[in-house]
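Presented as structure tokens, the chain that follows is alone, the form predicted alone.
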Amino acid sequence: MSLKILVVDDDKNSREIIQMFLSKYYTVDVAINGVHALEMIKSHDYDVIICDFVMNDVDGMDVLREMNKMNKGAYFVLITAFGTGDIAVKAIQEGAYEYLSKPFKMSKLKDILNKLANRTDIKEQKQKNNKERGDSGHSILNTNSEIFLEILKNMARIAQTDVPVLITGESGTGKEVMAKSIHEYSKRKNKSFVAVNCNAIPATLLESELFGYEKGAFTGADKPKKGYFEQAQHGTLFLDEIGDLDMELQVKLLRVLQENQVRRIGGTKDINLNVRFIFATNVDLDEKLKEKKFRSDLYYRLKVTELHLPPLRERKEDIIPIAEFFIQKYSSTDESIVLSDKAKKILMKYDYPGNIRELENIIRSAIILARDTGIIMPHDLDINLSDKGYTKFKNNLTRDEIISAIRECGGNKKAAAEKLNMSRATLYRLINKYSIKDV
């Protein structure tokens, strides 16, 4: 079986002898850093991931527990110039396959991959965790919010057009999940989605990764690669973080646009494209534009279609339904872990300024104190109510004050919200709990 393979390392001299050899045999992909290679393992199928474990910011072990909450399938080597038992141990007790000290043989290498190339589980094991992970993002789109209804309605009408779509919100509000539902509702389903991270991949090799290159466009391009472009080809290409894209390559990815075509670096060939573009940012575009950082011309080519993501604090009655997905994704397949009514309470006084992202890190740290009695209380919670993410819920408001505003402001929800000081979220909660109608 031929191999996909992903080398990691921050020492460029190590990293190419490794690629060289193993080029000879398998594909061979690299990334010069922990934080590139998470990007890649996100965008990519690997069969085998070779990752040093000493490296800035992001090591080994960080790349092989976040590679497994991904569910890729992939097998892990970890290899190190500063090993010690400890680490192997380890290693492999966080799932990886095999752990080598430098300096090794490549031939030491190159029978471990033999060995992975014979086996017939990879392509089973893939296929399973692919099936796991295509329905472990979307329960956290069910919704109890009226707001966010309306948003997943505008998103199924949305996914059936190929329209460019623009998706802005918070960091930590659901952006990738919508764009992947995006993709999973529309023709195009059964074809590729690409996901890139523009912040995660460093700016000098942003470029190469998005158009590709034809051999010996630059050292090191000893063989012609397919950008993220081509790979999405009859897909999905999805660009999060686009809002902080530098200007010159603002200026290409809107000739992408206009065209449809794509050019790799050192081509002279221009590639038609078939792809369904879908963005997103967390930044305000609008302050961008006014300060000349973002292109007027690629802004109205990115907004065709928008899609604003409120933030957890503005879906409270969505909290409780996320943090009970979050057990069930988080809990193993013996243990019955549920939320006592106390933290719940707590959980839907707190606003979340990481949204989902946070809730989430707070249920996955509840759930490992919660395991000896199998109820998550207050005390297990990482949340601090003096914080400023507290907010205290206009419940003291009576129904006719509700009516009242609602009428004041003709029937308009969002103007009545903002008369009386609160999120619509909140409204709604409370038009909800006195069975407001018809107003």
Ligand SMILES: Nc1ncnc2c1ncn2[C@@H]1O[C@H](COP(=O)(O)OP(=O)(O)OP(=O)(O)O)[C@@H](O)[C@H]1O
The other form holds:
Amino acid sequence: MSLKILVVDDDKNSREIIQMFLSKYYTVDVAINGVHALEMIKSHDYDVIICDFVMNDVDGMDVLREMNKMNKGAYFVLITAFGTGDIAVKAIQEGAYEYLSKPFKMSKLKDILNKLANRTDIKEQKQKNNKERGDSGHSILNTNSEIFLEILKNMARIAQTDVPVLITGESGTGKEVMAKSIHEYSKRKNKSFVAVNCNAIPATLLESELFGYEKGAFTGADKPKKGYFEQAQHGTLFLDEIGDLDMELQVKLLRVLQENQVRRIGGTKDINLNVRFIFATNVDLDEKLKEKKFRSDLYYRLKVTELHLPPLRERKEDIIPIAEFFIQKYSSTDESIVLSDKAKKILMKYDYPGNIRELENIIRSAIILARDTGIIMPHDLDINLSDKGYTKFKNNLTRDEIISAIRECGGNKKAAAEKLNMSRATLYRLINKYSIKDV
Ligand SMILES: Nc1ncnc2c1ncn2[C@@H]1O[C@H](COP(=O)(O)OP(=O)(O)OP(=O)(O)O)[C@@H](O)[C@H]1O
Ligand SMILES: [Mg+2]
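Switch from the form predicted alone to the form predicted together with the named molecule and give that structure.
The complete assembly is shown below, putting the previous chain first.
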């Protein structure tokens, strides 16, 4: 099928390059700025709009919004600079079909258009109407990583639907943050987001917590109680650490997913559910399946839509920006703390077995140590590149062991750190981790 395309860019050069390339295959018009684009869109019937984001006066997002109001039903492809994941997500939220970050290969653009040309519904596609969006200050959206940008695009698409999602990834990669984002970017954002850590609640209690109960269902049930399923009604239920759910509850969960109904313990009627489910796990469900600790029917149901979050070491482009975000977050407003170049190099080299959470802890302790100078130096970072097991070992100390060491040193942290044979940074990290105050 041939496509009628409008290319919008206020930069003559890039506009002409795209036009020249696409004219070999399609009918191509151009618009020299946002206002021009809107006039062209109003008076023509385009299949695809390829639009640059950064333009004076009326930018790419404005064009998309105005086009939506006209109900023109063209596919919108937004082009913008590298590393602006927040814009990508917003654009997809607003109904953009694709997002390309500069520089991109023409072949990539051609792939997108090929896909579109093969769609039979091209004329029927109605752009979603302008939706009010919350603020975009969410740090998860700031990425410079091509891999993570892909994930964000998927996230934005998934958020529009009600399909159950499984989020996988190592510990500390941001699974919970991602689950919240899906909720925030969905039409359920004004309803409740209920998070349940299946690991934190004893197996014997979990069922009644999830399903709720009627009065008299068991000893101690002196009044009826809504379970988490019902608490999430019309909203989103996030079941974390799903890999640890016992086999019996797995069957019950599967039934809820299939029937969209729950029955409270001791109850007689089924309650219809309108809940969006998000699951997360940092264990390998395939392994669990092999060991017969996870039901295959539930496994296949959860696997349909999986978002896999890469470890931080596979998105190194984001290490420094996220570190700087944490510096902002954990330093007080009247101080300015920066990373020295050497510290940056070390941060870039490290492997982060604990991922973003570990980076967060490293920065938090470093800020305390760097307070006097305002510059985070290598020795402020609790990173030992030559011995990756080091941190882990120190983290095995219990809260009590640390408190008593600090007490024995009369509250002197430097002395306590020496006594425990660790750096001051590690000690501060553990103090944070265990929320130790005033000893
Ligand atoms: N993109 C991000 N920018 C800034 N902070 C982030 C980002 N992603 C995650 N974090 C922070 O990193 C920490 C870990 O994130 P989160 O709890 O979502 O990870 P997780 O994958 O659920 O970890 P676990 O498997 O251990 O439960 C949190 O403090 C979170 O706020
Ligand atoms: Mg988590």
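Residue numbers count along the first chain shown, from 1. Predicted model only: the values in this text are computed from it and were never measured. Rigid core here is just the name for the largest C-alpha set that superposes within 1.5 Å across the two forms.
Superposed on the core, the two forms barely differ at S296: its CA moves less than 2 Å between the two forms. Comparing the forms between the two forms, the C-alpha position of E248 differs by less than 2 angstroms, with the core used for superposition. The Cα shift for P378 between the two forms, taken after rigid core superposition, is smaller than 2 angstroms.
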